[in-house]
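Quick heads-up: it's one chain on its own, the form predicted alone, in structure tokens.
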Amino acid sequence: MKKNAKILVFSTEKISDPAIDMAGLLKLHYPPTVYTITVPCSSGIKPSWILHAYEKGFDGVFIAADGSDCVFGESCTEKTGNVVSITHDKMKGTGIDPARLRMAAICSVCSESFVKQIRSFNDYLIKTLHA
């Protein structure tokens, strides 16, 4: 049985990124097999973004969100949580369990928030896909 799903986080420059960065100054640990891609604004991900990384063999999509800190604007969650949306339902319409994408707010200074998220994913990602 596989240990670790291979995920892909969209991590924020400004905010989710230190949190990711400081985890691992600190030693917290988490799957080998998380990818990280910095965009500026969560916001400004595209639903066929998240498409092609299933296509090319990733089990989950993590969003770690800016949330209400963003300095692109106040609507960044609203915006963001569209786009999840939006792509659920395309996942749905190519029998992609929609439960492999995730969303949280993940602060510059949310480390160990951001290590409990993707464990808690990865053994979701485990159990559902590779029992």
Given for the second form:
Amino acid sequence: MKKNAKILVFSTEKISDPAIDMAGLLKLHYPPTVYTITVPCSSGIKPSWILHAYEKGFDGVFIAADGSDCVFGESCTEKTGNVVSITHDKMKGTGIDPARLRMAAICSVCSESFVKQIRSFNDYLIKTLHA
Amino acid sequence: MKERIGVYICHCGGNISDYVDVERVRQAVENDRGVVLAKTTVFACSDSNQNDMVDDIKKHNLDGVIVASCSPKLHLATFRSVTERGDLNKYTYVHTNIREQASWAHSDDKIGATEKAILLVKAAIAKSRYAEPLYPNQFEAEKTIAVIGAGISGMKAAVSLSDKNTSVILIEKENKVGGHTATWGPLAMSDEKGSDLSHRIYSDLLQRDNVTVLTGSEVISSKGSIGNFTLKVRKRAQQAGDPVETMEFNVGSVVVATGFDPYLPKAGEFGFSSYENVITLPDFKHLIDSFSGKYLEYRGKRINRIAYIYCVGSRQVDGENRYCSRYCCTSVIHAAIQAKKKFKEIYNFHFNRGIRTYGKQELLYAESLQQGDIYLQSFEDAPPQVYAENGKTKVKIKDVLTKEKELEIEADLVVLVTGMVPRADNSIGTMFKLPKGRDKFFNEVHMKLRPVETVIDGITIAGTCQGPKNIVESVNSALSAAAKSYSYISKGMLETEPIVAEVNTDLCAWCGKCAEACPFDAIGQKDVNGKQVAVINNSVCKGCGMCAPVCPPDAINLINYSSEEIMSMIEQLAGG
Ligand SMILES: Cc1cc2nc3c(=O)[nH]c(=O)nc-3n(C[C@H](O)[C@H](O)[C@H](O)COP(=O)(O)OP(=O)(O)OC[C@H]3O[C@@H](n4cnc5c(N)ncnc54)[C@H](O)[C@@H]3O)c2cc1C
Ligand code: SF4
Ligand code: SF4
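Please give the other form, namely the form predicted in complex with the partner chain, since only the form predicted alone has been shown so far.
Everything in the complex follows now, all chains and molecules, and the chain you saw is the first one.
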């Protein structure tokens, strides 16, 4: 049985990238099939990118969102939420399990939380897609 | 579209190559479209490799450069400037992190780490194909710098900044300055009193017109980023009836110098709080500084025999504090010498785990041996034991220096040589989102090369808030944090990334959704060939990309993050 799901992480340069880097520095391990693409702000992620990832074979997409720490202002949380809900609707429309897209606010000190979230997401994806 | 890309894959000594097969990565990408050169290098950041890269760019007429190495936080700027030295626009450089995000994160799975590194480099190649020359925007930086914490570190940072003709706001939570240093009497190595040292620096600060010292004050919020932070500071009422003042300051950079807390032993740890004659090193220092009899007394009892138990709260095997607190071996030996000089009939017994009086501090160790102090040593698995027998406090050890002979000493006073721990109050760390290291102190970007910078641009860390240090080390770190903070704003102008949104006017049909989404009012409307379309004001656009996902015909992209670019990266990460 497969133990590592293929997960694409959208992370942000100023806020969540440092947490993911720190997870590496602290050798907090997570599956090596988790890949990060960096963007300036999580509210700028296009639903089409996320759908493209599923189409190309990713099991899951994880948005490491800026949350209330966003350097571009408070509206980020709501706008990232909108990106996720629009994408969820599109996923339902094409028969993709909406739970294959997860979002969590990951701030620059959230290394442990990032790793915990990714491991639990991995478990979910393995159970539902590869069991 | 780039057609002549050079790829460099770094060993980082062994930090990467111990876990990632860098040669396999090189072979996996050397024939990718557009790649004309793929090399591995032991240290990509070394001068020799940087010079080789400049030569390669010219010799092979490269139009794009990629380095796969450590976090871009560390060396993005280094390699961008190498690219510039090779006469390429620095924004054609693409960085990929195969250390924090591959070799270290997956050090438990070498094959997995190597496979991931291959795909990360392939995705970087995909991104590099689109990387166009760009020109940064500039903005004016605030010239004032805030220093938080007025211990020895914060005060010295403030003096140094003031010398550079920068306005400084020094913000101290307590009603007086000096931190721990101000509370000590004679100190290692100079014997100068901590209180005098602190007073001397403070008096100097008060003479300076460009330094504002705010005591009893705390930063309660921070907005903005490097070059333009707005700090809200609350000053407590100094006397009953005074109002609480709230002030706002605009600063270009912040030096955090909030210091440490002394480790407080747990109840029962080496008899602490079980026996009244078991005290900590800070308590002992205050006792010998303030007591003025011929003989030393504690709680009315004569003290002759003192047992010092080292490394309490440091170098823990089971606890959280694995680190050495650095100052304590020297400080306790110094205090033991002071006690013996000041009071009659003092006998010192040092229960240590190996003495760490590095550098010149070794002279103190020699002096203590000469004055007859006794040193007994154990390893971490068999620490000394403190117990009471017939109303006496005793310390027992299996002394490794005498072939593990069990030795027992009756002590009038037991001093626990307590280490340093991070401040329990982490409000500043939480506010600026400063990452902490494994030791829970604030973490620097790189322990050797960037020891006072943090991943939060514009914020530096000085003194013991970054890790245990004695005064010399605290001041060294404060001076370099001051220099670094100053360097951020010294030119008066800062560069922002030239990442802005772009509208495809063929696709745009002016619905105004992007303008609504933009938090900075950077989008207007204009007529292009008789058609109304959105137009971006590049000097206002901050490059957040919030406008891009809301556009119904997908007419907006952020430069460097276009759909084409991101999707081609996704395809590579998916496995080509
Ligand atoms: C028992 C003992 C003996 C020592 N003996 C020696 C010796 O002999 N020789 C030697 O070289 N070193 C000695 N040291 C080490 C020395 O005390 C430290 O190196 C020095 O105090 C570190 O200074 P600092 O400014 O980094 O931190 P601190 O002294 O902790 O000062 C930090 C300051 O920041 C303030 N602050 C904290 N949080 C905030 C906030 N949120 N907002 C505003 N202000 C804030 C604090 O109130 C404090 O004034 C000894 C230490 C101990 C514990
Ligand atoms: S959202 Fe798109 S279509 Fe609407 S105005 Fe902006 S760029 Fe044009
Ligand atoms: S990228 Fe951000 S700041 Fe620039 S126009 Fe779009 S929404 Fe506005």
